[in-house]
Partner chain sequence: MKYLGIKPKRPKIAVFDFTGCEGCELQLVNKEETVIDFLGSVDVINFREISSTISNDFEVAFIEGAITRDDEINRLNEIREQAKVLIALGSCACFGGVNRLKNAYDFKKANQEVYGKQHKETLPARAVKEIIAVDLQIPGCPVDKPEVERIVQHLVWDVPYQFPAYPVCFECKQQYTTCVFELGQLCLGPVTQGGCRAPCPVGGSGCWGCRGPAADPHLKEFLQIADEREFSRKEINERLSFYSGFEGML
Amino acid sequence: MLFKILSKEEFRNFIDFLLKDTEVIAPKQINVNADGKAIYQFLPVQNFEEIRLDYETTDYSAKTYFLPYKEDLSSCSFLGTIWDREIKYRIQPRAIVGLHACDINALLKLDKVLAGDRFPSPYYISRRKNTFIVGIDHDPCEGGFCQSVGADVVTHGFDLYLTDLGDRYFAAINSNRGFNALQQVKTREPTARDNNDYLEVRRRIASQFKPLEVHNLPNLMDIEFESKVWKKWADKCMSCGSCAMVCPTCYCYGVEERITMNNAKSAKIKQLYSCQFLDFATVAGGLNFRPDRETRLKYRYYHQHRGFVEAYEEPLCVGCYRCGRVCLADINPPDIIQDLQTEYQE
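Let's have the structure for this sequence by itself, in the form predicted alone.
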């Protein structure tokens, strides 16, 4: 990997360069909560002043720009014996600036399922390939446990990754287009002092994380399959699906066919869904394989921390804690995992 030093002023020039002919998505402050804490969201920006790279976290991840909540997969029109089908893929270039390591790792996990599996999604791939990713290091967010699941550091899946060294950025370059883009501004080679400052920042960030015990978690979950812990937390669950909506790695969806009354037009629409919804596992004939909240909650965690590990040798969860923040019932991964770890301890 190549490294360059980029001054704060030159980074501003770099953003101005991107804004000339590219849609730029970045963290923006949209409001404050009841406690006066800033609320941020990834949104299109028109100028550098709108970007807040010092943000703690966003309520919604950047997954929205790769897996929209709802999208038309295809549409058809019929005229007599003639029919025409239209399928659209995103080909316009776009840049997302300010992604944290956990969110880039989330995209890498989605890549395994939606871009590298036996049935890749051309809709996802077209968005992924046409998106320029600029990541940035940050201090741990409240409740976050990305270090415990190995998502606090990222080595690929981005074009540029920045570490703030005060008056300058330490920029890691991970693609040809990242290298070529930086040619538009002034950079310099890192010195020994730059390298030391970078390593010191990384040590400081790493030291602030509060570890979560996840050792041997897949095997533990198999042992705890019938644990009372699941019912304890499921009794609080409202089955609202908010956890899946804000999760940067949840990718379950449903497909709906719509046909006009005169049979002249039809559309196939994909919509993100949640395994916490009552009808998620309902099949033909009305049979529901997961009719109770306990089973649905348990299988969500099993997919995140057991099933995905078996399939891809890593957990699906990236420890961003968005699900814990949004849950009205205060259900969150650290507390559930801790309960499983300590159930039989005196």
Second form
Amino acid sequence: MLFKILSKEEFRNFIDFLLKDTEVIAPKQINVNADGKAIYQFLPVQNFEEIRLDYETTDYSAKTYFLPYKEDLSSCSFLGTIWDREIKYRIQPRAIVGLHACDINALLKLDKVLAGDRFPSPYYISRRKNTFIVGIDHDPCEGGFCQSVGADVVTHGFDLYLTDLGDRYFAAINSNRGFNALQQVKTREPTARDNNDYLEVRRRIASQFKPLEVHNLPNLMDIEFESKVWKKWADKCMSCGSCAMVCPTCYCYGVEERITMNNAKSAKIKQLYSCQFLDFATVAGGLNFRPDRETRLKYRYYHQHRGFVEAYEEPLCVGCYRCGRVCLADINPPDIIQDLQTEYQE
Amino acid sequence: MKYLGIKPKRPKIAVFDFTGCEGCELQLVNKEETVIDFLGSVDVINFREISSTISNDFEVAFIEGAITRDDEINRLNEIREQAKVLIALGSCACFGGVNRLKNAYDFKKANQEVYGKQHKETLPARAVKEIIAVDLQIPGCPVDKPEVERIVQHLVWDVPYQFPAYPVCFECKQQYTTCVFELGQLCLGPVTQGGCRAPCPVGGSGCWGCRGPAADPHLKEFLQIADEREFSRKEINERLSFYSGFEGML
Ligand code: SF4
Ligand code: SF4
Ligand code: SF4
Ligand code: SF4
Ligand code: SF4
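Could I see the form predicted in complex with the partner chain next, after the form predicted alone?
Below is the entire complex, every chain and molecule, led by the chain shown above.
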């Protein structure tokens, strides 16, 4: 990895440079909750002042800039017996500034599924390739357990990654375009002191996490397949799907055919879905092989913490805790994993 | 024209109003961009919002409104006999709707207050399905026009329509809404049938459940989370009874 130092002033110039010809997405404060806590969201910004790099977390992840909730996969126009098909997956270049390590790790996991050799999605790949990513280090967010699932540090999948050293940023460069973009502003090589300060900040951040016991989790889950823990939590689940909507790694979707009222146009519309919905596993003929909440909730956790490990040797979950925060019934991975561990020890 | 090898039908439709505000009927002629194609894809036999001709040669009957009078029951039976497909249109027809609130009052007193000396015969408000068989229920106060369009398209192409299995939260979340619970307000989204595109929580006022219960609603847990957030049982019950979609479940 290549490292550079840039002053806060220069970083501001850097954002101005990006804003000149690129859409810039960054954390913005959009509201305060009933307890007075700020609510942030990744949104397009027009100037540096709008960006809140000190945000703790966002309710919604940035995944939908790559995997929109809803998109037209293709559309057809019918003109008598002739028809014309249109497929659009080119997008304008875009920059996302201020992604935390978990969210960049989430993109790396999505890359494995959607940009791998087996089922590459041109829709996803075009957005991913056309998005310039500037990550940033931060103190742990409330509830976050990214460290326990190995997602608190990130070594690739971004263009630049910043660590705040007080009056300056320590910038890791991970792409040619990241390197070239930084040429637009004044930077310098890190000194021994910069390196020291950087490592110190990283150590301080790492020491603040509350560890979650995840040792041997896939096998533990297999052994605890019939555990009462699943029913205990599933009894609370309202099958609202919000956990999957805010999760930076959930990628399940459905495809629907829509025709216009005058029958002149049709479109295949892809929409992200959730494995917690009643009809998620309904197949032709109306058979539903996951009709109960218990099976559905269990399989959400199996996909995140076991199935994905079998396929890619790492969990899908990046520990961002958005699902726990959004769940009105307070269903969350740390509590469920903890329960499984306790049950096993008993 | 054929699509996927299927030839479209031109169903003969009729719209009948019972006890309701006609808001759902108005929705049928709403949405300027598509209304001509919408009405053009069917044969409108009987629909007083657009024409005064009346005939009984219809196949699909849309029923708007709750049933609150004896003569309405007779009329409804006649429509049922003629209709191949009978659709309850809107929350009044599906559940009784806001009209049902009157069932909790003394009818004599209520009559006097509303009509004074001109007393009107009235029965407890009921949903259409409590009187005759209903083939399809389109809930909503008012109904969502795009959903009605899709349902009519399914009739035209003769394919069964599937109502969404997800609750309101799904479409709310897909619009990046700040959950109104987070802002200290009540919302029936988690237990209410989705498909309306969540205009109420998106607009910041929480869902009032006009579309009735979602598929397999988890009311027990919903009451639990509302209790935990210190909403009074009175407020919760008022909300759940407002459109009467949860009638019999509380
Ligand atoms: S776990 Fe929570 S957020 Fe997820 S579907 Fe169940 S109730 Fe909704
Ligand atoms: S499962 Fe929950 S904690 Fe894990 S990545 Fe998804 S939202 Fe974050
Ligand atoms: S199966 Fe469930 S947990 Fe896994 S990606 Fe799909 S929605 Fe997310
Ligand atoms: S505002 Fe209502 S509909 Fe939206 S997520 Fe919250 S509970 Fe669900
Ligand atoms: S959000 Fe709730 S009250 Fe509003 S239209 Fe939808 S179902 Fe009706």
